[in-house]
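One chain follows as C-alpha cells, the form predicted on its own.
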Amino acid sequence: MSFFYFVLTNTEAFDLLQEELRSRYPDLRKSYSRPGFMTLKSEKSIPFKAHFARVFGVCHGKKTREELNQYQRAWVWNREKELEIPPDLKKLSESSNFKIGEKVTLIMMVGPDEYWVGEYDLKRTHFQTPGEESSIVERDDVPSRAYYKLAELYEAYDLPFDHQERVLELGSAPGGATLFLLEQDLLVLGVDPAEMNDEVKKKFGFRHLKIPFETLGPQHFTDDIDWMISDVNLPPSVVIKEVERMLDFLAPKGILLTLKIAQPNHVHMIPDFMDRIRKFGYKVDLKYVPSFRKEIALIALKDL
C-alpha cells in the first residue's frame, strides 16, 4: 500500500524543501510536481511535516472535474492567478468554513482543468485561507518586504505584543519591520549602521543606533528589552551566535528571527539553531510564511 502527501510552497524555496525532505524522510519519493506544488509517495505511513512549506498534508490524488462534485465543503486554491477558478468552485470555497482542529479539504487547481485534492489539520498558526495565501494588504508606504513578513508572523501566532513594550531590532534598515512594530504601539530600538527610511525615523517610539549589532553590549541598554527581532541579511550562524551573546545580558520574552537559508546544505543547521535558543528557556517553533523566499522564521517565546 502506498501513501501520498502534498506540499505547497513558494518557488524560491523549492530546493530548500527538497533538501529538507531528503534529510528527514529518506523513504519519501517525489511523485509529481509543478512550480510551488509537489506530491510525494511513501510505502509506509509517516508523521509527515515540512518546514519549508506554506501548507502540507495527505494527498487524495488527481481528480476529474466531475469527481469534485462530491465535496460539500472545501477550500479551492489556484497555483497561478492566471488560472481562473470556475464559478461553482469559487462559490464552494467562499462558503466553506473550517474551525481550528478540523480537517480542511483543499482542492488544488494546478493547471487548466487539472485538480488535485488534499487534506490537512487546521492549526491556529495557519492563515485560514486556501493554500495559505497571505491576507495582508499591500501598501505603497512600506519601506521593505520585512513589513509583510513580520505582519504575517504576527497574524499566524497572534503574538502577545503589549502596549509600549520595548523591541530590539537587529539590522533594522531601511525600516519595514520597524514600521509594523511602531504601528502596534511598540517602542523600537533599531540597530543598523545603514540609514533608515526618512518617514520611519520621524515616528514616535523609534530610536536608532547607527552601529553594527555585533558591537552591542550591556552599556547600550538602560531599560529591559521585551522582544528581540531580526530580518538581517547575514548568514544564520552569525545571527544565532550574536543572539546567544546578547541573551547573556538581555532576557526578552520573545525572539523572532528570519533566517536566510542561502544554500540547501544550510537546512541541516536549523535543528542546532533551535536547540541553542531552547537552552535559554524558550519554546521554539519554525514557520514559513507566504512572503518568504529562501528563509524561515525561528519563533522563540517563553510561553508558546
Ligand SMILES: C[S@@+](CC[C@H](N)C(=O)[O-])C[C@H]1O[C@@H](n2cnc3c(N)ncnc32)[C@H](O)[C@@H]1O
Second form
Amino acid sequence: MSFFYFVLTNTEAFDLLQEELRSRYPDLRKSYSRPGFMTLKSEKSIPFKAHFARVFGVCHGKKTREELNQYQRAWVWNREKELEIPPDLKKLSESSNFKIGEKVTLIMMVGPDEYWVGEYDLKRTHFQTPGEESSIVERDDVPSRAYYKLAELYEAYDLPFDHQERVLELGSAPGGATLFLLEQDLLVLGVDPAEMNDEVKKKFGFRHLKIPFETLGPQHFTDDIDWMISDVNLPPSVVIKEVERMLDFLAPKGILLTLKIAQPNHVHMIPDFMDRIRKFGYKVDLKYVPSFRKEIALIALKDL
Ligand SMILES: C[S@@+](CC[C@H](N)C(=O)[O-])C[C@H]1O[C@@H](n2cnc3c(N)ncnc32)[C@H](O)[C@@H]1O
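Rather than the form predicted on its own that you just supplied, could I have the structure of the form predicted in complex with this ligand?
Below, the chain from earlier opens the complete complex, with every other chain and molecule after it.
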C-alpha cells in the first residue's frame, strides 16, 4: 500500500523544502510537482510534517471535475491567480467553515481543469484561508515587505503584545516591521547601521541605535525589554550566536527571529538553533508565513 502527501509552499522556498524532506524523510519520493505544489509517496505511513511549507497534509489524489461533486464542504485554492476558480467551486469554498482541530478538505486547482484533493488538521497557528494565503490586506504606505511578515506572524500566533511593551528590533531598517510594532502601540528600539525610513523614524515610540547588533551591550539598556525581534540579513548561525549572547543580559518574554536560509544545507542547522534558544527556558516553534521567501521564523515564547 502506498501513502501520499501534498505540500504547498512559495516557489522561492522549493529547494529548501526539498532538502528538508530529503533529510528528514528518506522514505518519501517526489511523485508530482508544479511550482508551489508537490505530492510525495511513501510505502509506509509516516508522521509527515514540513517546516518550509505553508500547508501540508495527506493527498487523496487527482480528481475529475465530476468527482469533486462528492465534497459538501471544502476550501478551494488556485495555484496562480490566472487560474480562475469555477463559480460553483468558489461558492463551495466561501460557504465552507472549518474550526481549529477539524480536518480541512482542500481542493487544489493546480492547472486549468486539473484538481487535486488533500486533507490537513487545522491548527491554531494556521491562517484560516484556503491554501494558507495571507489574510493581511496590502497597503502602499509600508516601507518594506517585513511589515507583512510580522503582521502574519502576529496573526498566526495571536502574539500577546501589550500596550507600551518594549521591543528590541535587530535589523530594523528601513522600518516595515517597526511600523507594524508602533501601530500595535509598542515602544521600539531599532538597531541597524542602515537608515530608517523618514516617516517611521519620526514616529512617537521609536528610537534608533545606528550600530551593528554585535556591539550591543547591557550599557544600551536602561529598561527591561519584553520582546526581541530580528530580521538581520546575516547567516542564521551569526544571528543565533548574538541572540544567545544578549540573553545573558536581557530576558524578553518572546523572541521572533526571521532566519535567512540562503543555502539548502543550512536547513540542517535549524534543530540545533531551536535547542539553543530552548535552553533559555522558551517554548520554540517554526513557522513559514505566506510573505516569506528563503527564510523561516523561529518563535520562542515563555508560554507558547
Ligand atoms: C531584511 S532587512 C530588514 C528589514 C526590516 N526588518 C524592515 O522591517 O524593514 C535586513 C537588515 O539587516 C541589517 N543588518 C545587516 N547586518 C547587521 C548587523 N550586523 N547589525 C544590525 N543590522 C544589520 C541590514 O542593514 C538591513 O537593514
